[in-house]
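First, one chain by itself: the form predicted alone, in C-alpha cells.
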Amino acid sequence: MLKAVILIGGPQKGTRFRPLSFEVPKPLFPVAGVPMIQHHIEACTKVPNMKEILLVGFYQPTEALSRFLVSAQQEFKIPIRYLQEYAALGTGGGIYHFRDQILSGGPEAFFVLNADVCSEFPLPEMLAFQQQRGDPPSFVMLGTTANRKQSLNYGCIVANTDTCEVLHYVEKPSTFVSEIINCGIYLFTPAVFQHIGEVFQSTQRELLLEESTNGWQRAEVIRLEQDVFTALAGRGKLYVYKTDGFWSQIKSAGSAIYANRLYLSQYSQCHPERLARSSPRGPTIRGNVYIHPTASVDRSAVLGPNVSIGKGVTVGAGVRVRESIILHGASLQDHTCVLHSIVGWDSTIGRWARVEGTPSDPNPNDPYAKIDSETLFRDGRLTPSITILGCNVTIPAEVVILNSIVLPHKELSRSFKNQIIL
C-alpha cells in the first residue's frame, strides 16, 4: 500500500501571496476552479493502491480547512487528515515528527508533494521508476530542466546520465551547477526516517554543546534538501526521474495566474467537462475558460483565454476577461475589461472600468524558463506585475486601475497606477 503527505506550510510562509492569503490559507487559494492542493490530491488518489493522505503544516485547523477537508474526502473516496505541527518544522521535520502517523498500515513507500507547486504530477510513472532501480528500494525525487540562469533559484541536481542516480545535490547554489531542478515533489522508502534520524540526532548533539535551553524544539527543524538530499547524494540511494512535463512554483499572486493557465490547458486533455464552451445563449468563449455553475454570465461577455470565474461571481453585458481570475461572489458591471488581473471574493467593478495587470510570464522563445519570482519593488519602485483586488474592494465606474495591489475592503474613488492601495 502507499501514501501520500502533502506539506502545506503555515501562516508566516505565502507572505509573498498578500493580500489573497489574508482571506483563505495559501494552500486553499482557487486556481482553474478549485483549491490548489485539490490538484495535488486528485493525482494521489489516480495511483493504485493509495490509502491515505496526510497534509502537514502549521496553520490553526480553521473552519475553511475542516469544509475542504470533509467534502475532498467525499468527492475522492480517501481518507484525508490533517497533522498539525507545533512550530514550522521545515521540509523533513513536519514529517519525521509525524513519522508514527505515517508508518501506521505499513506502507511500503509513501509520496511527498509540496503544496506550492503545480505539476503534472507523474506519480505513477515515478513509482515505476522506483521499481525499476532493483532492491533494495530507492528514494525518487522528480526532475525538470530549467536554464542556466534560473536554476541557481532553485535545487539544482547532479545526476548519472545512465542509471540516474543523484550524484551531487546543491540547494540554491551561488554559481551554476547543474539545468536539472527540483520539483518539490518525492517518492520515499519507510528507509528514508533512518536518514532523517541521523540529522535530527547530530543536530541535537551540536546544540547540546552549545548548551541551547531549547535545543530539542530548534534540532526538530529539518529541511530535506539542505540536510538530507546533500548527504544523501552519491551514496546509491537516491534517484532523479526527469519529467517534460509542465511544472511551476506557485510563490506569488502572479505565478497563480501562470498556474491556472497551465491547469487550464491540461483540462483540455483530462477534463474536458470542466472547460466552458461557447452557446449561442452563452457568452464568447475563447481558449481555456473555467465557469463555476453558480456563476451569472451575460451573454454578450467575451471570456478567455485563460480565465477561471469562481462561485457565484456576477458578469455583466459586454464584459471582457483575459488571463484572469474572478473569486467567488465578485460582480464586474457591464463593459468592464480585467486583464491580467486576480479579483477577490466580493469585490465590485464599476461599469466602463478597466483593472489590467502585467503579466510576469516566463520567456515564451525558451522552452526551458520558468517563471521568476519577481521582487516586489525594484530601484525603490513597484515592480509591474498583476494587479490584485483583495476581497470586499469596490471600483468606481469609468476608472483604470493598473499593475496595482490593492488591500481587501477598500473603496476607490479614482484611477491608480503602479500603486499599492493601502
Given for the second form:
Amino acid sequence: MLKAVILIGGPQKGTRFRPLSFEVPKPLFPVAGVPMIQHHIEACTKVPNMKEILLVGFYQPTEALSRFLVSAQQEFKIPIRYLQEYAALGTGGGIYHFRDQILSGGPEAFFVLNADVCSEFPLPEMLAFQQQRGDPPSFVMLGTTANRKQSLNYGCIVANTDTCEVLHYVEKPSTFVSEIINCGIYLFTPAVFQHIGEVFQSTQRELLLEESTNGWQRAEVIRLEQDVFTALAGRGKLYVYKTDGFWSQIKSAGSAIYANRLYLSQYSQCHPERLARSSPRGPTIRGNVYIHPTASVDRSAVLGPNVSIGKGVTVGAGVRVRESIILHGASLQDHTCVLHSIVGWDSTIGRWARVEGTPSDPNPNDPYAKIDSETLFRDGRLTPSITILGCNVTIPAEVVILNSIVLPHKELSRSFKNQIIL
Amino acid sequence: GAGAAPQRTGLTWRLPSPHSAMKALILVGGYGTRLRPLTLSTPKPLVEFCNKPMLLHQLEALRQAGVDHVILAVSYMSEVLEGAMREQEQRLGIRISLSHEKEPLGTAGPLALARELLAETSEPFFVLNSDVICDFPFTDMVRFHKHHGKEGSIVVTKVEEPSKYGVVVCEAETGRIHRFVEKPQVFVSNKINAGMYIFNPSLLHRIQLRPTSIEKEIFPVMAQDGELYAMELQGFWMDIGQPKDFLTGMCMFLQSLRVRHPERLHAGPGFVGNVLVDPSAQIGENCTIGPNVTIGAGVVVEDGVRIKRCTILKGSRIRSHSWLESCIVGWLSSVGQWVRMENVTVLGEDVIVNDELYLNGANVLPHKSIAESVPEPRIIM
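Now show the form predicted together with its partner chain, given that the preceding structure was the form predicted alone.
Below, the chain from earlier opens the complete complex, with every other chain and molecule after it.
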C-alpha cells in the first residue's frame, strides 16, 4: 500500500505571500476554486492503493485547517491527518521526526509533495517509472525543464541521459549547472529514513564539536535538498522522472494567479463540468472561469478568461473581471473592472472603480520559462505586479487602484498607483 | 432704435441703425498648436466649445453688439475656415473678411495689415484674441470707450496668478492705465489683459507693417500718453487655447448658462450638475452624466457610463461601463467598454480606444488605435 505526505510549512515561511497569508495559511489559499493542497490531495487519491495522506508542518492547528481536513476527508473518502512539528524542522526533518507514523501499516513507498507547487502531479507515472527500474526500489524525484537563467533559482539535477540516475544535485547554484530542475515532488521508500538518519547523526556530531555557539540551531533541521539529495547523488539510489506537464512554484501572489490559470486549464481538459459556461440567463463567460455555486453574478457581467469566483461573492451589473481571483464574500459593485488582481475575502469594490495589476507571467515565447521569483522593489521602486486587496478592504466608487497592495481591513478614500498601503 | 439688439428673422439678422455698425478684428493666428491634437483635424476657430465653434461664440456676441464686419487675422489660410466663414456670413448677416499674414506680424502687426478695412469708417473697432471666452461685454465696452473719449480701452480681469499674463496698473475710478507690464517677475497687480480691446482708428498711426507686440510696444506708449483705459470684466474669463484650460473654461461657461439660460442645460435622472447635450445625442441606461459635461451632436453614450468634466465631440461613441473624467473626446472617436480615462486625456479625431484600457493624461493623435493602457501622461503618436 502507499501513502502520501504533503509538506505544508508554517507561518514564518511564505512571507512573500503576504498579505494574503495573514488570513489563511498559504497551503489553504484557494486556487481555481479550491484550497491549494486540495489539488495535491485529489491527485494522490487517483493513485491506486493510496491509503492515507499526512500533512506535515508547523502551523498551529487553526479552525481553517481543521475544517479543511474534515471536508477533504468527506470528499475524497481517505484518512487525512495533520502532524504538527514542534518547530520548523526543514523538508527532511519533519518527515524524519514522524517516520514511525509514515511507516505505520507498512507502506512499500510514499510520495512527498511540497504544498507550494502547482502541478499536473504525474504520480502514477512516477510509480510506474520506479517499478520499471526494478529492485532495489529507487527514490524518484520529479523533474522538469527550465531555461538556463531561471534554473539558478531552483534545485538543479544532473542526470544520466539513459538511466536517469541523479549524478549531481545542487540547490540554487550561483552558476549554471543544469536545465533540469527539482519540482518538489518525490517518491520514497522506507529506506530513505536510513539516509536521513545518517545526515541527522553527522549534523549532531558537528554541533557537539562546535559546543553550540548558536544555541537555537537544532540537529533535527534537515533539508532534503541540500542535505540529503546532494549526498545521495551519484550513488545509484536517486533517479529523476522528467515531466513536460505544467508545473510552477507558488511563492507570491503573482504566481497564485498563474497557478489559477494552469489549474483552470486543466479543468477544461479533465473536469469541464467544474467550469462555468455562457448561458442566456447568465453572465457572459470567456475562456476558463470557475464560479462557486453560492456566488451571485449579474447576467450583464463579463467574466474571464482565467477567473475564479469564490463562495458567496456578489458580482454586480456590467462588471468585468479578467485574469483574477475573487475570494469568498467579496462584493464587486456595478460597472467595476478587475484585471490581474486578487480581491480579498469580504472586500468591497465601489461602482465604476478600476482595480488592476500587472501580470508576472513567464515569457510565453519560451516553453521552459518559469514565473519569476519577483522582488518587490527594483531600483528603489515598487515593481509593477498583481494588485492584491487583503481581507475586508473597501475601495470607494470611481477610483483606480493600480499595481498596489492593500493590507487587510483598510478603507481607502482615493486612487492609488504603485504603492503598498498599510 | 439705436443700440437695440438685432432681431432674428428666419436665418438672417436684421441690422440695427447703421451709425452704430462697427468692425472687429479677431486675432486667429496660425496652427493652434497648443490645442493639438484637435487642431490637427480642424482649424482652431472651428473646434466646438460647448457645442458651438469657438469663433462663433465671439461672432454672435459681436453681432449682438452691432458689429457688421469682422476681419479674421490669420497666419495660416485654411480652405475649411474660409468655407465655414462664408456660411456664417449668410447665417448671421455679417460681412467676414480674411486678412492673411504671409509672415509673422505679432499681436499688433495684423492691425496694420488690415488697415484699409479697419479705416473704412471712423467708428472705433474691436480687437479680440480668438481664444478668449467670457460673457462678452461688447456693448458695455462701447459705452465705456465713448465715455472717456480716449484712443483705446482694454478689458481687464482679476486672476489668481497674474504673472502668467500681461498685468495692468490703473486708476481705480476712471480706469486710466498707468502702466502695462508683460509677465511681471514680482507682484504688481492682479488685473490682467483679458484680450479684448476697442480702439479708435487713429491707433493705426502707431502701428507699422512689421512684427510688433501690442502688449510690449504699443500699450506702454499709449499708457504714457494717457490714451489707454481699463474696463474691468464682470463674471468668468478663460483663455481656452489648451486642453486643460479648455475644460476649465467649459465648467465656467456651463455655470454661466445655468444662471442665464438654465433651460438649455439637460436635466433628469442620471444627470448631475451642469450638463449640455445636443438633441441628437443618445444616452443609454444607468448612466451618470455630469457635472460639467458637454455632449455633441450624434454622440452615442452606451449603458452604465459615468462622465464628469468632459467634452465629447460630434459623432463619438462611448461604450458601456466606461468611466471618463476631465477628458476631451475627439470627433468620431470610439471609446471601448470598461475604459477608464482621466487627467486631461485628449483624443484626436477618429481615435479608437480598445476595451478595458486605462488612459491617464494620454494625448492621442488622430486616426490612432489604442491597444495598450497609458498609465502615466504621454503623447501617443
